[in-house]
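To begin, one chain is listed below as structure tokens, in the form predicted on its own.
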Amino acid sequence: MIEIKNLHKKFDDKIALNGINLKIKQGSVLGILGPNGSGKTTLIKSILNIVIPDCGTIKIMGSKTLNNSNYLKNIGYLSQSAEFPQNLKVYQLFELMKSIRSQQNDQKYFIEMFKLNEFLHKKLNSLSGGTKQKINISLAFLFNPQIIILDEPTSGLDPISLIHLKKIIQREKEKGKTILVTSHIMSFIEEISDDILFLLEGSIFFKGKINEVKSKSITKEKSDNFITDFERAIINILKNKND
């Protein structure tokens, strides 16, 4: 589905991306990890087209995306920083979207999930954080696309449309749609994804399944119970590496 071989990127004298090989299969869910800086949202902006990648290729389903729009149509994008106009109303937004885009997914569905109804005839301008990322959220699934890629998906959400975005996500993947998710929140990254990738200073520096990353670090240590295993995990793996 998406094939990247030796992606490499540097934005002045810094490193982003240094020779980023990866296949992400149909159907799956991949959590993107790593702190900041480490090349996560430049990895989804090369995908996309929007960063160009200084060296390396990237193919989705079989298709170069260099010099490559028509790629695009089958990915939907939640971006860290959406931004519409702000005087429109929410039903004039998804009116101008679905006129630009093609095969809907059910408008119905996601307006229900997150209960948008009350805020259909109000202007972006007007609405909360939460509010707003909740649209951007059934935007980037409304067209049906076979590609979605989510850029830190949970900022601004609450508790329980938290749980509405899960279900979202799962009832995607059932559908074979291949999801691509970045976000600081382990525990969130740990419930959704069938793998994860975890990136340092532009390089991949574990992928696999999230039982795979447990079992590279036990412990017994009792004194941070409230870290999950998987988050003590990721943390005792970047330790041994600085040792």
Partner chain sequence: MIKILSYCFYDITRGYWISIYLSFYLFLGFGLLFLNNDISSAIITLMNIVIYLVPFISLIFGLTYYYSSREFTELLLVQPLKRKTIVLGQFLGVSICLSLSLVFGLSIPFFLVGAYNIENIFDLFVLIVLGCFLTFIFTSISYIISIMNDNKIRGLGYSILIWLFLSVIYDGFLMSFLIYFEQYPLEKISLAFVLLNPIDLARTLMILNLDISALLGYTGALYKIYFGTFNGIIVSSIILFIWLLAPVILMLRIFKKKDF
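Can I have the other form now, the form predicted in complex with its partner chain, not the form predicted on its own?
What follows is just the one chain, with no partners and no other molecules.
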């Protein structure tokens, strides 16, 4: 479904991606983890062609991404920050997106799920960050895309909306969609992902099942009861790397 070969990207002197090779199969939820600056967002943006790689190839459902915008019909993307044209109203934004995509959409479902009805005729600049994020999530899933890429989807969401988001992800997973998620909230990643991709300094440090992470790095000591086994495993991976 997604095939990445020898992907490199540098920003000035800083290496953001250093020879990434990756295959993501259809119907899986891949959680992308890593410390700040590890290349998570650059990897996602390279897949979306928002960042142009220095070298390497990316193929989505068999078609190359470079100088090609057609493959984006199959992708829904949720960016880290939700900012829209200030003077447009919510319904106008949905209309614009529908006119650009000209694809079947689930607008009613998302409007009901996130209770966006009361905001439809309000200007986007008058909405709270959380409501903007709900609109952003709705836009990412709106056109029933085969691949869904979520960059920090939990930011600004209230607990109920977070539950809705998890339900949506579960629903899409059951439909056989491929989902890529980045988040700093490890419990969220643990809950929704099938596989984990751990990036460090622009390279793949680990790729595998969540259980593999836990079994590889788990220690007997459990002095801190506030963190889960998965979080402890990730911390241990980082500690071992620094040692």
